[in-house]
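Just the one chain here, the form predicted on its own, laid out as structure tokens.
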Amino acid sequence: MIHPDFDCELSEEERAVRDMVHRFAEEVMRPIGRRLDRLSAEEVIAPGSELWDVHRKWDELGIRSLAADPSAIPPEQLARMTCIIGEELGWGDAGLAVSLGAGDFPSMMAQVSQKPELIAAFPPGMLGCWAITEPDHGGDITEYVKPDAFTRLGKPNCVAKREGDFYVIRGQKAAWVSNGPVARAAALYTSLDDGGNGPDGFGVLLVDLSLAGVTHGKPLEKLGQRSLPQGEVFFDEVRVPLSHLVIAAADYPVGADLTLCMANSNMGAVFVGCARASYEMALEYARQRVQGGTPIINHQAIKLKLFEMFRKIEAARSLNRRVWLYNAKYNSFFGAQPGYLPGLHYAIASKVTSTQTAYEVATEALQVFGGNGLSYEYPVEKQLRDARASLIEDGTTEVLSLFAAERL
């Protein structure tokens, strides 16, 4: 961990819970993370697979039931938490982070409606999936917010259409939805036909995704965060209770940027704790090589390098702890006065500035390993891949940047 002091204003607890998490990242997730990729994609999610152990584990330790719970610590408290339950995660290994994260969208969902039947029936545990991705609708998810957006677009490929007292899901979403082939419930971020005339809006259902007509794809093989399944699922004729539409039409251009918030603030804190594992690997390596007649960080070239990777974790770090402290007096999440909203800006610099961060803090650490960071027999290479990953992941650098760019 690196100079664990400076976190000078931390309370007991959350050192505790920063100490509790940092063990099971170390003794859980990295070691089961590394075996996981170099399996097939069908092998990460076979019954017999460790990836269910992480998750069980994970449930274990009693925090997926508090972050499921936005009400049960004070907002400022319950933010402080998170990025530091985020940064460990992510530490540990970036493609189970995003899987446990992901996993809660649900049940959180289900908290923020504050229905009873649904807390009830998408409890925490019951492994989730944030659907919103679609096959020709990538970045363009973003722009269903503005009025003119499915004459300039065109038709989603999921639409739930209002029939009587249900839903009826057609289409699909994307290979990239994050635990899709898995999941057993489902934030479906989808388009919504309320007259019959065709979708005029979007929305947020919560869909248990045992129902009949819901089919799961192949998880996909990728070049990085290989330990976090990702596939298709499809909607045939999906027939969902009205009550189980958590953000209507009129609420979703709010509910999306509290989504979208939630969501970079969540990836800005796994990819300091991503770029803080490599850094620390190339310090570790450093220390040992010895080229020259002396360890490598002896030499001025590496001792440069070392710096760059820790001032800019440094800077990353501290840019998202502040926004998670800034939006808790914002955000509905966290329980913050109606009528406010988050920095939604604020948490895309976050998440631009953490993977941006992670993927050249990787790059320099693999180059501080040398031939060795090309060999699957050192963990650094993986680092990278996963790091990688990240810059397009849950919306591309460039794309969230534009969005970004429009609430200055």
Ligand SMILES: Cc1cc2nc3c(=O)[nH]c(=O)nc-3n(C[C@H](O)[C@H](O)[C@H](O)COP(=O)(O)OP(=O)(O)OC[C@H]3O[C@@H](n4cnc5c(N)ncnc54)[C@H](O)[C@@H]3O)c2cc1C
The other form holds:
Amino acid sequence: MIHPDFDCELSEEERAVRDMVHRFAEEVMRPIGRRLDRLSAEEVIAPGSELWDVHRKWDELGIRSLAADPSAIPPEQLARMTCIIGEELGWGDAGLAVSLGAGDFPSMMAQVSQKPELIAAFPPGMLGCWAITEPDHGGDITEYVKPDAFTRLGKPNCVAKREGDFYVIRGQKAAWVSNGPVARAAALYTSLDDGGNGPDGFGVLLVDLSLAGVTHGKPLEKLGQRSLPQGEVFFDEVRVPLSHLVIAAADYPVGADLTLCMANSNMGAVFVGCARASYEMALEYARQRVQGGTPIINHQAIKLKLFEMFRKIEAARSLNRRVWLYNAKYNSFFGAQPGYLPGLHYAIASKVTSTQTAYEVATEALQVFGGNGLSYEYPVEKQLRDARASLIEDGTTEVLSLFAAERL
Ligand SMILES: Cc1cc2nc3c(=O)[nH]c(=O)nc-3n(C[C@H](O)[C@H](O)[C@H](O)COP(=O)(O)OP(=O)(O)OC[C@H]3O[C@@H](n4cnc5c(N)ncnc54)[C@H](O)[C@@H]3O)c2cc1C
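For comparison with the form predicted on its own, kindly provide the form predicted in complex with this ligand.
All chains and molecules follow, beginning with the one already shown.
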């Protein structure tokens, strides 16, 4: 681990949590992530796959309950813990880190709703997903906070229509939903039709995916983060009680900001960890590989690369920690005073900075490895593929940046 004592503001307890999660990342996630990377997408989700060991061992660590009950510890401490944990998980394996994080989405939203029946129905450990992206609405799904979205963007692919005491869901979410093929619950961000002549708002429903009418798509084969199962979720007349609406249309603009703030800050932490992993691999290799009669770390061109990696990672990490702490004060997800808006443009700045850093650091790390960097025998080519996916994941760099720019 690089310069851990630079984190001089961490308490003993926080250091202990960091070290525990680091051990999990090193002993469980890193080796399993590499093996899952070499399997087909179907094999990754098969019964008996090591993916399930990762989720089971993560449950056993007891960290999930921290995120599920934000009121249990002071907001600023929770924020510090969350970014430390995210970083260590991203260091272990980016795809698995996202699977674990997305898995908690429904239980977290149940907690936010403060409805006891939802808290009981969607407990931590019930593998979940965040289902928002649609086949025809990728980059523009964030536009549904704007009043003219329904006339401007065309037909939504998924609509929940209010019929009596139920919302009846028809349609589908995109193949990119993390955990989509295996999730048991969804935080469904969807168009709502409150009984009129078509969709007239956007909101969030908690959906038990064992309900009649739900089907899952095949897991997607893809370039990077192959340990993360992704696929569609289809809804054919799925009936969900009205009480499962956790963010109504009127509250959606603030709810969407809070969600994006949380998701972007989390990605900011995970991809600091991913970048750090690539840097450490390059540093270790540069100390061992001898060329020109000396370990390559003694060549100035390699030294400069390593320092650039180190500098970018520390900058991305500092921004991420600052954003988490700011939002601990102002983001009501963390129990802060209501009425304050979260700093979404800061959270997006963190996600964009961390993912760009992870990609640039992995590219340079591969260069340090020379020909070996391209080989499946070494771990660094996987780092590059995993980091590349992050520039699209949860919103492309371009679309998120434009969205944030509107807040300046
Ligand atoms: C690893 C990974 C994990 C993901 N996890 C989830 C998840 O858990 N849940 C979920 O619902 N979704 C998830 N997604 C989906 C992700 O959020 C979308 O892929 C992303 O928002 C882009 O949408 P799209 O793929 O449809 O691309 P498009 O929206 O079709 O974009 C194509 C290109 O056009 C550009 N573009 C689009 N609109 C604009 C614009 N207005 N201005 C400028 N440029 C524009 C984009 O930047 C991009 O380069 C995940 C994706 C990945 C890769």
